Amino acid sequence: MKHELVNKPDFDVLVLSGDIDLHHSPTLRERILSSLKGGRPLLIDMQEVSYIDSSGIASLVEGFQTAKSSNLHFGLLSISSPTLQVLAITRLDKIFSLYETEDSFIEILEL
């Protein structure tokens, strides 16, 4: 898994690529939680994620719960087909806020 945290004026974008598995999920968890603990809304770009397993999903769920308890917006952007399949199977596609563009996330922040 490759990752890059991009600081936007009002939120962070965590850009992910490659496989998110047991080996990489601790790094994902750390990146998500550090951004949220900084008090910034977080959008995770998953367009280039080729594979995600249950440990990666657990990191996303923990991020979602942390954001919710901190009253911060948390969303997933441009989800790849393999990742969307996993989210659909686990029904998390109904729980997470899914965005096709950064602009649609920004609109939510401005409400």
Contents of the next structure:
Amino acid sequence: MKHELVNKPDFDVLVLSGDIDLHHSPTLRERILSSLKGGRPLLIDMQEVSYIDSSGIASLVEGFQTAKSSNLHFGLLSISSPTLQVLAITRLDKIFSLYETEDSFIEILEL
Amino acid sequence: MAATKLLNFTFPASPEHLCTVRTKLRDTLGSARFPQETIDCIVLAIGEACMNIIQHAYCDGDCGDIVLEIVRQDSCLVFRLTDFARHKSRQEEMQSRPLDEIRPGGLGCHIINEIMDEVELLDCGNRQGNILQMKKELTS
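Let's compare: the form predicted on its own is above, so bring in the form predicted in complex with the partner chain.
Following is the full complex, with the preceding chain placed first.
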């Protein structure tokens, strides 16, 4: 897994790529939670994620819950097909806020 | 039709080896010309099963290997994961948890049960370790 945190004016984007499994999910969890500690909305760019297992999904769920308890927007951007498959099996596709573009996330922030 | 062994692969039960297991699975199932969607589902389910062994069977400092066997039997693929852990797994541990509880963790068994048609812990007798057998009907 590769990751890069991009600071936008009103939110952060965590860009992920490659495979996310038990070897990488502790790093993903740490990156998400440390970003949310800054008190800014977080968008996770999943477009280049080639594989994610339930440990990676657990890191996303923890981020979602932490953001919710801090009243911060938390979304997933450009979900790749392998990620969508796992979210659908676990029925979390109905729980996460999914965005096709960064602009649609910005629209939500401006409401 | 006789059973055909497609793979017998032994690897250390540690997270950094999960990537190698996925590559082996993709190569083996790809050579047998299974549809990509089927391969992706199987890779996910076997990855979850390996993760369960790493996290829950080889626990409390116990470590060892996992053996992954794949056999094609008529229209069915049989996957067998053998570990040599001190912990004895129970069939109840393979059950899914309620999905309406939104919390991290505990989704692996649900994923395995959704993808595979049969999931069963085989009796190892007095031998240390566990054998998890999963079956996937290729027509389903």
